[in-house]
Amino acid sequence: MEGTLMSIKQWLEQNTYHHDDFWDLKKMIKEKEKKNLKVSLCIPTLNEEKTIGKEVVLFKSELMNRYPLLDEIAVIDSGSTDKTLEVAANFGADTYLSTEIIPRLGIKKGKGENLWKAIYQLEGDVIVYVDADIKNIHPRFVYGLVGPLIYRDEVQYVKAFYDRPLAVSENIRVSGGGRVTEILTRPIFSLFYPELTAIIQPLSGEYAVRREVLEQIPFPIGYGVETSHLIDVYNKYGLEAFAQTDLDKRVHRNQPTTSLGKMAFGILQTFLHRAEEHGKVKVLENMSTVLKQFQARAEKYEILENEIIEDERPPMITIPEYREKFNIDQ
């Protein structure tokens, strides 16, 4: 859908919000329930035994015991090997292994693979992502997001923004964080998909969509599945399907440049695929799955190959035990 009937600041202006906006949570509760509304909360987790217990206690008791805002939580894990599922448990998470879900599509690893398989375990019409990683944890990471869905029935996804500080070792630098955003997505959003770029934060991993959504797109398995959630989204319902909320701030680990390169390149890899199937680029054939860095070792360099195939899952719609569970006609 290349045109949408909102310019960009219009979008901004109507579509933009803090999270003190949706601060009364009864009153929240009450539109959800009035609208008939489960909401899920899914957090993705790898070897998260450090925060996602603290994650776990403050959703669990802020919105759900206190707010009955959520109605589960749960943990899909991709192999853990510390003790971040039995952490979850015990605190009052469902904790589910992301390979035992539908195990008859096989295993892949990825953190996309995660939140595909979460659209099939959870039960809510509003499913809302947060990473595990979060170190200043707050209910705002939750309510923010589902707030523009309960309130506004033509709303369909919204995204998360926020100031990024990042932590290294025991200090707090202030960094406007995003790098591989600034560097990578919005350029080329700005090249091929200008209305895009009125999302702040387009890699952000906190966001809440309706299962509706997120049943009928594909899904990346690894770097590339925000970035192919935004341009098929927006393909499919245009940019007033879109939302997003500040949520003020968000500490979390520093990466490392040769990890964002990794990043990058998983991201430019689905995001070709998806400009060349709307007629946007045309792709080279047979391009390079690898990608090649340097490290120094005492006057030495050597080359680092890595390959990153961005795999990806089908909708969720066309698979067989999908449909059968949410009793959806052959």
Second form
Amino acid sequence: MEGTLMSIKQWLEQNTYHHDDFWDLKKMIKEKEKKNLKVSLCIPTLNEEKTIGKEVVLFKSELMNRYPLLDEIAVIDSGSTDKTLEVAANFGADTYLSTEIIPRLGIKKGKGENLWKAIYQLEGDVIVYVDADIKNIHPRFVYGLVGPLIYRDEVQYVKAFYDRPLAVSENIRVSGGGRVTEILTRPIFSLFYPELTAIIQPLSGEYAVRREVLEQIPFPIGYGVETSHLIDVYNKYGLEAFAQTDLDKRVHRNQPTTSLGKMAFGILQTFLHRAEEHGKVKVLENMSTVLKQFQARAEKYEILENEIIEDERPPMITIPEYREKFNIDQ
Amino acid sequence: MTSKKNGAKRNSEFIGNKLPEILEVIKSSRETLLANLILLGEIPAETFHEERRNQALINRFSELGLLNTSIDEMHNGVGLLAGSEGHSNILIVAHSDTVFSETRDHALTISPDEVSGPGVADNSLGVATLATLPDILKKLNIHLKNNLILMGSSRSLGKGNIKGLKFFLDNNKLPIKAGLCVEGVELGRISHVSMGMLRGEIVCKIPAEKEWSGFGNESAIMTLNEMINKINEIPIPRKPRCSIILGRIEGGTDPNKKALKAKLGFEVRSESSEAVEEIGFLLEEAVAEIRSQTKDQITLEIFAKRSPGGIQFTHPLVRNARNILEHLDIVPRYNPSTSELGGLIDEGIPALTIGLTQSKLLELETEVIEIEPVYKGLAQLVALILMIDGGYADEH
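The structure above corresponds to the form predicted on its own; please give the structure of the form predicted together with the partner chain next.
Full assembly next; the chain just shown is listed first.
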């Protein structure tokens, strides 16, 4: 236990950054060019017409035209019914419908599906994933995550964390994640994967990863994608493969508690499957995939049943179309 | 007379030939302008708190290779784009303060046609223009003879009383050939004269004990109401043109409590300084009269005062501005200004205020600007700079 604490402490000191550490974009681009790296940005979307324009225009102007850190900006959409794709294309993003990428494999509904298909569609050696609903978007959301991968070859996976001060006293600030992180993910990590508790916000939707890692890991297509990534990359490469960057404040839509319940249910499914695979827990029977929640109507309570199946895509490296596109030997 | 006519014709041809290329390059700079608008416009900059926004502006100037960039004691952000000769300077100024406090959500929303958010028109677009202008000039391969001073000025609005610009003009050692004040709206506006102006606040206070006693009229809001009625009785001459704008009112804390304090912000405007003085005197009289009737504490504070002035309609700078707008198929509108322009005029610097685009819902958090007209707004600015730099806007 003491050993874990030591390794977490050491890792925190060596692998935790602030986006200001990477302010010198000219230097970063020089290093990127020296290493001949290509960086792709993937923005997964579903009905994001209000915020997507701002994200695309900012990243294109600052990180493609002014400082050529990004080689492509792609929006991968789950079938928006608003003008998300039109707006994104207008400001210069490459736009794709998730259903049209490797159509032979059919459609699975969920954000993870877009992230997985991005590995096939995009060309970069590094892929940065940034959510589309960030109100205070800034170039730091990309360069802060890409920086550790460009400067340190041993780093494979960089996760974002944010400043969410609720109360500050005597210079001690609680650095935590959202509600699901604090009441679900952190307790289960503490129980079964204590080293992973070093990741301050394990569920943050912004991360940058090397292609050779992404293509090797399976992708839950729903809520469990971030949790499974952390467990799978940790199992394969250890804690040293991770880094995390403080991106300061992130302003986004707040989710109602019922949505958080669904998220927690999906994460728990993913976690239990992984833990069972790794021999950490023994799940004795088939788990239910129905989440039961309640709502009050007049004087009666009604049960709401949501079926949440954490379906998974296999590692991209196993898909023939991918192997062909990237010339991977059979 | 003939030479003036010929000169005007030559200028018109020059502008006509150059504008299509300018417009083309500006359209290709859309992302740069919008990115600057986001990066600068989302930094809160309420009057007297502009430092962070102006710091970001001069950081951008440095990134663009401007050598002389600085923040002065008033927190003006200034950058100098050196000219090939550099004997004189053209000042482009955009006030960087807004009426929105730091606690407001400053996030902007962008669609292909519009940008919305607090202060986007007044005057984040002006500030973003300063940050984008060096890029546009570079793309157009324009090398000016004169230095271009780009300035995000602080303390412009309300009690700020253009203190930022005044400080710069008082302490700057560089000779300024002409000035252009850049405002987000409205495209087509040419302000070449500054109105005489008196800006201030009337504060009514009632003693605390009146808050709970009696059922009468005791309330600062009622007193302020009397005050407003009295102001309405002030005779406003038609000539010279005058107006009293009652622009802001505040008072009380709760619907069920008598207001102990109420405030009225006003601005007197006139083409004549005598008329401004006269109305100012009548306001003082009105305050004294209501004070004597109510026995309440009523104060009048004047925090900004400017004399009318400007350049003639026939000045080459105005003529060129008109000509440029006509080439862009925009009908010029001549509105007097009460802002930065007055500071430049006071120093004898030929100057204009121009607008960049069209807007909706000004001064609300949902303030909206249209993107498409900005191309013409910026083309107008670049063409005017070329005219000034080439000496076409000099008065002989």
